[in-house]
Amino acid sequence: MRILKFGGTSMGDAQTWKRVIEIIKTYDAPFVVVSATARTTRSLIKAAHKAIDHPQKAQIIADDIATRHNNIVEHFLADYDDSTQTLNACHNWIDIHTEELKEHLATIHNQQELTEQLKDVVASIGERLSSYLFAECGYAAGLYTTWLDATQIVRTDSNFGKASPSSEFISDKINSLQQKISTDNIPVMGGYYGMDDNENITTLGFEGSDYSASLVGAALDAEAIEIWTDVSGIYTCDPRFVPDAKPIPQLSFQEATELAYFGAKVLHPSTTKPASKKQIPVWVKNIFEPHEPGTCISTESTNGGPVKAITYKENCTIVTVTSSQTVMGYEFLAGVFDILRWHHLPVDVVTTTEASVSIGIENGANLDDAIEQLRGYGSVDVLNNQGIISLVGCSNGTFLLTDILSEIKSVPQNLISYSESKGNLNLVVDNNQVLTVVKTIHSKLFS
């Protein structure tokens, strides 16, 4: 069995749905995971924020989402006879979820607050719409598609916005649903969302549908997990900003995870974890070029040069804490990182001495509070508007630290971190220099 995950672009309109249907038809008994239709999750979050002060504008966004989904199913089903019953079921599903959305928006306005818990409920509506509608339309197109509600399969903790799933629960639940996972049925499940023990809807974070697909793949001991998107694999850099970026044929699980963690938008950072435990290869493929090989992520890695790929994050902050007391280094560092852990602030880049530490952090809601607490350990210097550039899969540190850095010597580097064991080189520069530096390094390495 293969797990096929289709992203927002694949779910974008009736024509891409038809492309997806044709791809699914080429597989025997796949398990399908889908994202929300393109731009829907962003629209849902926008409506939730608007609801606080502009409830009428939020309601308009809700109606626009409903109209777009009605148009997709109407255009898709227009090519199939005897689809009136399916069309009515789809319209009814859209109406139910639009009313639910409007009720949540009204609650946000009345409470004058958008909680993380309520944001997850609103955000999940995109996948709840797309998965059911696609399953219905797939059946009309001749596939034996069956909708599965992710809340019944993906159990998580209550860390709203970035919930951690229970692999054991998912495996047990998947095994109890084996009758629906057979040659006679093609399950279609929405990714990204699940449910906690208190029956609250949760989400897995940005690009969480990839993570959902990997969790299901591990539970089913799948042959492979395929992530279908609008590019032919993972590239040496983001092709939207670096036109001469090239697809990478092979990556290790660690390399793919590092790329995702440091800003590559193709995968959720946790996607490879369940797959790597079961040694299930993950493929990244293009729905518009389905015969292209794409990128294979597995235990294997190929050496094609000094660096596999470059990625970057913008709008980060460098926090430097210098101890004001004579303390043991490990006590100082433990205290600093305890504060960051308490505030759920993931660390991207670190350089340390016994009495000081510089930390690169992606801006988060609790950053200011954490900085205030860090002042209890000494002086704190804060450098805002920083970009972290990461070179992943490095095989020649000497070359990188000489030739590459000499290419960008005119650009101030505010922090440098290199790990030979991980094969990563991280550079921190001002936001307005990020793309220039990325293009310069990519040209040196790959052109």
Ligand code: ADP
Given for the second form:
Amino acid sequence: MRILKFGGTSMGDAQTWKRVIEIIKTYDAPFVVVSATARTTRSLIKAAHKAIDHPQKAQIIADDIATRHNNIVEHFLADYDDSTQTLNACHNWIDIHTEELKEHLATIHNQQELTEQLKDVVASIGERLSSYLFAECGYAAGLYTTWLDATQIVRTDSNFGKASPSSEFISDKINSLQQKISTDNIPVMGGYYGMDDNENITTLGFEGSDYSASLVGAALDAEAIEIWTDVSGIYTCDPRFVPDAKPIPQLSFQEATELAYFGAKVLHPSTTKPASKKQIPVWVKNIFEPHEPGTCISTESTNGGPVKAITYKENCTIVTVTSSQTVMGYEFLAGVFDILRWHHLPVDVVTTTEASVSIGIENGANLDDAIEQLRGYGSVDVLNNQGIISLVGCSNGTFLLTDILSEIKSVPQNLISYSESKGNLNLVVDNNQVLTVVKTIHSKLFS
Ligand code: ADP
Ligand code: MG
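Given the form predicted alone, corresponding form predicted in complex with this ligand:
Up next: the whole complex, starting with the chain shown before.
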């Protein structure tokens, strides 16, 4: 069995839904995981925030989401005779979920607060809509698609916004369900969301549908997990910004994880975890060019050029703590990292000297309290608006570094770190230099 995951762009409109149906038809008994339709999750979260002070604007967003979904199913089903019943079922589903959404928006307004718990319920509506509607439409198009509610399958902890799933629960549940579903049926499940032990809806983090697909794949011991998107695999750099980037045929699980973690948006960073545990290959493929090979992520890695790919993250912060004379060595480092752990701050890059440590932290993290506490260990310098550029899969990093630095002489490097064992080289430069540096390095290494 193969798990086929279709992202927001694949779920964009009735035309792409038809493409997706054609792709599914070429598989024997697949398991389908879908994201919300394009831009829906962002709109839902925007509505939830707006609801606090601008309830009417929030309601308009809710109506707009309903209209978009009604349009998709109407356009899709217009090509099929005898689809009135399906269309009614779809309209009904959209109505129920729009009502639910509006109730949540009203609650947010009345409470004058958007809790993480409520944000997850609202955010999950995108996948709750798309998965059911797509299953209905697939059935009308001649596929035996059956909707599966992810709350019944993906059990998580209660860490709203970034919940951790229980692989054992998913495995037990999905295998018992699989036995009930006849072999002709094609399960369609919404990615990204699940439920905790108290029956609260949770989400796995932004773009978490890739992760859901991988969890299901591992639970079912799938032959492969296929992530279908709008590009033909993982490229040497984001093809949207570096047009001469090329797809990479083969990556190891570790290389793909590093790439995803350091900003390659094409894959959620946790996707490789369940798959690599069971050694299930993950493919990244293009719905617009289904015959192109795409990228295969597996235990194997091929030797190619000096670097596999370049990726980057903008708007990061570099915090440098210089030890006061009273705290030295391991005690100093342990103390600093304890504070980061306490504040759940995700660390991207680290360099240390005897008396100081510099840490690159990604955007969105609330640093103020942590910085205050860090002052207890010495003086603290903060450098905002930084971009972390990562070269993943380096085969000869030290040699490479000399080569690259000569190419970008005029750009000040605010931090450099290299891990020989991981084949990872990180450069930190000012935000406004990131794209120029990325393009220069890419053309040097890949042209
Ligand atoms: P989906 O909606 O299918 O989940 P995403 O938008 O999450 O799609 O991911 C696909 C996008 O990821 C591409 O359109 C591309 O711009 C971006 N991307 C960023 N880095 C890379 C990379 N290294 N290789 C391929 N795509 C990348
Ligand atoms: Mg995605």
